[in-house]
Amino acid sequence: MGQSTMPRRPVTTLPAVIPLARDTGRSLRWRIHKGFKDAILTGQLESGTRLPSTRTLASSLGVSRSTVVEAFDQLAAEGFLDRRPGSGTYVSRQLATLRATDRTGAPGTNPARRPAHRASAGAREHAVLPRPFTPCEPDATLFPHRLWARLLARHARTPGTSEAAPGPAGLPQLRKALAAHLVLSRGVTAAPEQIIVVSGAQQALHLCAHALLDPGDAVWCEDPGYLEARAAVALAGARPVPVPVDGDGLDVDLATDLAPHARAAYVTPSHQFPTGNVMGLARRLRLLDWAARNGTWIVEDDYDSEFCYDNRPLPALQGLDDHQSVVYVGTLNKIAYRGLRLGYLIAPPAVTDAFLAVADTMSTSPPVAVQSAMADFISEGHLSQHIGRMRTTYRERRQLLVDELHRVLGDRIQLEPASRGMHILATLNAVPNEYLARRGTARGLDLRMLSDYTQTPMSREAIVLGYTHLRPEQIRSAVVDLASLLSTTDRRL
């Protein structure tokens, strides 16, 4: 039998890495798993260091064995452990070279040299009924609309003089409420004070355009990638440079090559939209150490992040950034519902000032009732079960999906694995895949290609399909309404 090349170096102190306090007001498994990340991160457990048997940790440090697995569970899905079937597990070798106290330098932090007062163009999404396909539609049916009457009442008949003008930043209350939340269901480093509250994503990311460019400023978008982040960055003046991704998302050496002197990167690392790839840890360490050392900055767009099927959701890569280049956006809306216009951003502390001084010239903040609202609902709770809730419907309704295609187009159809999200890709054989929108629209589905979201040309086609704002039976006939689609395509060829 071969001998493994893995060095064998049990880390016979490990526990005492292991953040155990029984005051730090958090999960075993938590703890376990932040400790081994800051562990591995600094430097602390080596690349290629193998690690005891979780049977052995588990009695080391005085919890159960399923504790431990868990935790592990998850730092393999973030890419931090390997595991080898009959040799252990390992601290990854890829971070050999990417380790977040290798970088140096800090980011561009003269917001002076930022134009706090240019005014957004105001371009905002097409207000478009959702139809059969629809990409990252939510079910509005699924919220709980009678709980949400009831918080919005509450205030709207006894506004609180501290609520009448909460300021650019939004409603205190809210932000506090959002940081909270973040930190725990996103691994996020935020305090309530560098959070900006907005009407949706979409205007987060022109605050985030004219707080951060200036004109002609390069920056790295995805390609294929979301539009209305390119046409913020184009009004405000600056210049999207179109990044082509992989299976761990934007090519970082690329486009460094493209652009090497870009002043930010938009990413969406925990879902690229549309291609539904998980940018790897690497991939995320590099991008992080470039931002580090050329003082530039990083857009992370964290738009369904909470939907994820198979295993939990991946931190946040803003939790990763020591060196505080990440500006985080979220948004309320795919939660809640379209109408609800809510969204947020965490700012770096050196920036703050400049996005709150930008926001005050953009009219960002929803209505303080909406604002007081939601801060009850995510901190009584609602928000963290109404997710959970979600999550289960849309797992169901996507397995349904990918049964359905897979009986009723069989060879004809091949999907992209989709463990995530709000939508699946999926490519058609010997089909002509410019008529299928113009088609599909004439029987009311909505059907959006690949290129519709790519600069420049793709070597393939596949079609975006959303799901989680249909119903079962949405489902099923959705699917009967493509293959007529495509029969009749056929025979017109």
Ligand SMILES: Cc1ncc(COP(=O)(O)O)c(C=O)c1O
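All values reported here derive from a predicted model rather than from experimental measurement. Residue numbers count along the first chain shown, from 1. In this text, rigid core is short for the largest set of C-alphas that superpose within 1.5 Å between two forms. What changes on going to the form predicted together with this ligand:
Relative to the superposed core, residue 61 undergoes a Cα shift of 2 Å or more between these two forms.
In the core-superposed comparison between these two forms, residue 71 has its Cα shifted by at least 2 Å. Relative to the superposed rigid core, residue 32 undergoes a CA displacement of at least 2 Å between these two forms.
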Given for the second form:
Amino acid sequence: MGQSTMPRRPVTTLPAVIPLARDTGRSLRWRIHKGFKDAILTGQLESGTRLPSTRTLASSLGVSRSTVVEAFDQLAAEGFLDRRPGSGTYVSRQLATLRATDRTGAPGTNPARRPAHRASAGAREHAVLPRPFTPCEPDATLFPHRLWARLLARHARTPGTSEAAPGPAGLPQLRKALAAHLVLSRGVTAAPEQIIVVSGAQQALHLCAHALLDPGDAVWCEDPGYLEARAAVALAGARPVPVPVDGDGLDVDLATDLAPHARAAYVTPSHQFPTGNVMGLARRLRLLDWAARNGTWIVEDDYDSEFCYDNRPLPALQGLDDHQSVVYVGTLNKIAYRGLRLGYLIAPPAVTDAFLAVADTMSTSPPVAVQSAMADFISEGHLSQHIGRMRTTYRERRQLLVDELHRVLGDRIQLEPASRGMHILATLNAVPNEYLARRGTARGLDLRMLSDYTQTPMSREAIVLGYTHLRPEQIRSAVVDLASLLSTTDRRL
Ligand SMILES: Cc1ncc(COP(=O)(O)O)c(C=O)c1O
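Swap state to the form predicted together with this ligand from the form predicted on its own:
The complete assembly is shown below, putting the previous chain first.
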């Protein structure tokens, strides 16, 4: 984005503009940080706005200056604020303004004001580079790029007439290849006609929300859980209902109490994000039974299930579903590399047309040459081979991370038991204080806390540690950095 030559005048009425998020259990620093973040994400504070000095702000908020400085440090580290030495602090110009055009509508009518954006981790125009411990990050360097380039070139040179416009469902060859692959690898039931090719799991979640929900519908969402799923629900005008997860995933009984008339449930049963718990068979059947009895939908996000390291792969929930209530969502971006932007969903036959209508309106179909290349990549066996290789590499990296965490941190840390996925949840015997993530950022670590993914306060705290993109020496040094951070920031229970 271009920089305007005239900086905006600083806003002077910030304390009124930003009602500090009320949360009695949270620190002032947290509330200031959240207040600003929300105001930026909802467009109340526009990109380029100059903020008052920390001294002015502290005195008008009635807090110490260091509290404001710490909150601003964190916002700057996260990319929300730009600091310009000698000039002041500005709302980052890198941030998308999140549909800031209509500010006059009543709350709820303007998508920019809906909670979706407040639940979102923050829209950015710039790519965020993975750092040590960034979760769910594949090692892009291990993808067979040469082979991929050959396949892409093959189709870029000779786009056939039928490939010129694959339609909203995606390229038929790719849907066929995906169906064959998924039936074998994930135990799903899928005819190619049920598959819709999209840019990734996130886009598939948006399609689900628009195809299945009416404004105001309640949707059970795992808490803690994937924030962007909640954002997709809210952006469609529906109501995400946070439902606690236990060792077995989403607590169906509690959910039934919280929102008995929910229209859908969003779950990650094979590897709950971020706790890592696996939903057992009894809970799976209970959830399917709820959906069948009530005519409701289950959206199964199977985002990282290819990576199962104990040779006990758990078939997808969708494969157990006799009533066709499950929409299965998957992604190739975590298998190949983040920028690939290819994913898919399997729609139950009763709603396939509804999905196609939304896909058509949103024009979700990825570039045809990429779809053609992926169809070949799968049908020539390269995808299965690549998954096998990555599984071996990630298993070793996971084991190394587990060993190093135990060696360096000993009994100060407990790790999630499931041996799968692309991240580990590490529970600490001492509660890391609130500065841990910020100090991690200063040292180049990407420390996401369990509380970053929760809607309701939790008594426990933990760190989400992504490892799949890290080479062995990077894992070792990241653990040492983490341990030294923890020793300076621990608060004993
Ligand atoms: C649980 C979960 N679901 C979905 C996604 C989105 O995946 P994609 O990059 O394919 O859109 C992510 C991304 O990290 C995720 O963690």
